[in-house]
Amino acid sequence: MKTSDKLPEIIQGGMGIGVSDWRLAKAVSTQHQMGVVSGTAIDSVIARRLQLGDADGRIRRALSDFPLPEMAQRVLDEYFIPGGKPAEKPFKLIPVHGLQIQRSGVELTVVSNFAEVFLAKEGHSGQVGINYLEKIQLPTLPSLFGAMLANVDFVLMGGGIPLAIPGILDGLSRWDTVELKLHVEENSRHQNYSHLFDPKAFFPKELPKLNRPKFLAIISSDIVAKNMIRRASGSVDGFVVENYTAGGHNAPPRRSDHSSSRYGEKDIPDIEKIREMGLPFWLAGGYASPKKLKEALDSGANGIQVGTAFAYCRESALLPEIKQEVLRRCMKGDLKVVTDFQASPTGYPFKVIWLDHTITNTDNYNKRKRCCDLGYLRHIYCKENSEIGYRCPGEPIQSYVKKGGDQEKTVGKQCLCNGLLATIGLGQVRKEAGSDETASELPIVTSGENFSFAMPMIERAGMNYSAKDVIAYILGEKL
């Protein structure tokens, strides 16, 4: 992909779980920038929206356009509840992904990715991307297939080094069976464990055309960029260069120092070296301002990726009360964003905002009964007999240790899967300890460190600003 005036200057960050939903992506894309939906755990998101009754009917309308009506109907039959489930009743869980996941789980994954991209692209000609985490491998192949059935324009992936994805996109576009080699812990014999996916298995007759989306790797250094270009299984179409102030998961520090952040100069991306590689790139992590956009363009970048400013706009799926509290505390100078080196089961640093009513609060964390019933961040490990097992540092400690896990790795671990679903109003309902009363899982809030956009945004458009307001501010447009 050559540099082109048609490439957007602003890419909206793909914030999971479900914060960057189709409404936000569509709002950005209709402003001639790139809207991005989050593909992380989108099967759980769609299943729970259906269980809440799909009040506006949008998901059902998207599924009515799915090229395999029988598959879409099976998903509806399994999860759709007319009028929505009672508030005190728990959500029905979807099948947990594994090497031998049942077909119903694969179908839900394909259909969910299709629906989210379809709704984001509907009614305009703007560009829409979908974002995935490389660390979450087991749903990747059916997820990509579902997004491609909806003609997604870009695939963005970070949270690891996604060397296999470009070639997988090539293969799916040809309707080939594709393979993803899995990260397996304690694999001392270096055996090959892979996930295979045959797209033809779903289309026994006529195969619709699948366009190969452009692939952008989310990276944190020129070393990773060079690695992607040299070793990726297919062509890389560009990079999002994310520094360690960005929200969500961050790359681990290349060298720990004695500062409070534990990041140092070696963790600052070398933009000049990345520019010399000749591919389009966008800068991310604190770039939501006209000044920072100009700085990025002057450095040779095609533009910027912006997450946090969009996360608190009215089209994002974050609960309104969370948006308002964060913005109020920001305006008062009472907002604390920290890089938590223990929270994520992935082992990667993870940005969190400390709020009293979230699981980050120590009392709330200690009261919560550990469980791992969604399993997106489970680690695959090799047993003595070479069979595959699954464990998560966020599951009950005794269970994790019984599976051979190191108890030290459970310290401070948060259940990001359940916490992030709660952040968008889809938290699981559970009985409280020693009581018949029920309560929803508490949220966990992640954001970038830089909130310098907040004051000018709120002065321009108020606390309930829109995605259009964000874009106008960054582009320097007057009200």
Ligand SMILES: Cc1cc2nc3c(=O)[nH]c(=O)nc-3n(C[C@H](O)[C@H](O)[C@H](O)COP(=O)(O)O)c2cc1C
Second form
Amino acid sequence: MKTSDKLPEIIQGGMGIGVSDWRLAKAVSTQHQMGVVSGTAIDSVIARRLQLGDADGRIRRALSDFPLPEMAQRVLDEYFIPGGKPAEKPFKLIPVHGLQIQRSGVELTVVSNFAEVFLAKEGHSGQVGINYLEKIQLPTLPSLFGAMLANVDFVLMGGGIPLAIPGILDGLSRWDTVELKLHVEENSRHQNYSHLFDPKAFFPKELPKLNRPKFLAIISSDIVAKNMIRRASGSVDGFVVENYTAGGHNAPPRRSDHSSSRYGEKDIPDIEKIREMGLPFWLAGGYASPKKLKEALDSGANGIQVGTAFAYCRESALLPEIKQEVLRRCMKGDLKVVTDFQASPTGYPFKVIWLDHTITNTDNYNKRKRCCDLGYLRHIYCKENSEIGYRCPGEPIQSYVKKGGDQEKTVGKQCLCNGLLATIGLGQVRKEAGSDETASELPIVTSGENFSFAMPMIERAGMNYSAKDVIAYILGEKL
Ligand SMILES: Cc1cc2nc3c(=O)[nH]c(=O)nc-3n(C[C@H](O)[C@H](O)[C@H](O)COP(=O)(O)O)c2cc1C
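Given the form predicted on its own, corresponding form predicted together with the named molecule:
Every chain and every other molecule in the complex is listed next, the one we just looked at coming first.
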């Protein structure tokens, strides 16, 4: 086994949208641990970075390495603005993903996933993974293909049970046409709706070699792990076992009493049972310390996956002012991380930090005019005439209800697509109600619950600590 093929002790968790970008993943991978870029909505991220002028030229450099130059050029022609767009001008939207695949949207998705992985892997031999959410199905096939064209080493997927993905990775590596069955609500006639993707359609001549990345399923219980091993369409190479303190989306509580939204004993994964399955696994959710790493290794895990400690390091794409405010509040003991059972249009619990200048603040939430112009979290549903429709519980309530959606489901919903893009400085610019002034969408900040890393990190390396500092701290390296 080459050094670069060795399984890492630390996986830097994928953090969407764009929080774990290529800079963070590369900083981790060059330290011989695994850096993971977020593939969620990466097409919007790349399209917006290009509209801001791609100041350091990195995206254009990545695109110059894309194996189909005309396709990369079409993306540049569509989105690149030399010098960047004026601050008050809105970003041009990209095509919303749907059941019918639009060629320009597919091309942008392939190229964007390629570019992010390419940049994370450039100039070193460390391993790089990409993270996706099972719940977001419509961009999945072109995303996997783009990441594989850049030779991604690992695909990690959570936010659902990704049974189909291992087989799709096998198929793409053979250049086969692959199929992803789509989840369609109110599909009482059980019709089959799926996406087909033929990778050869893009490469009429010579086909480059595509390696099959390893696949890690992000799970929160031994039952799901067992299901993945038994029922997945191809081989599963390991698990990230994430508990309910982790950042981002969490699995819903497996409570016996359905009247309460709380986690309890039943939600603690049975590590012994997972160890007995014999596949490599990493533990996640509050493991960012030398003591917790040792505990994980002693339990038979290959290591840990860490999110929050990396989210606030200097290489992460979170806005610097958000990082500083969160760390400052944490040091003052004034930080509130909550599991919001309503916020996410996916229906899954979602961790948020309550901060004044975010959409989580009630006044800001009430002031925001609902809109759904990115559409990653739209649910597909079957209309009475068997046609397909799309709706998101975060869209304007009237239109959601008109589409047959249950009004109850709109309560407390946040627009995670727009909010999370704002959190990395790519928020849409909109006219304020009743004036010609423009303002950016407000951020929404997700985070893990456990900040016990913060004090020792800041004491060692200050508020502007690096990914390398996080790794050195967890590995127990002396200063
Ligand atoms: C800002 C942030 C965004 C996250 N986004 C995702 C995501 O898009 N997909 C995912 O699988 N996990 C996501 N996570 C979870 C992390 O990958 C990781 O598993 C988790 O944060 C580990 O727990 P810790 O934060 O206590 O270290 C996110 C975590 C954070 C802090």
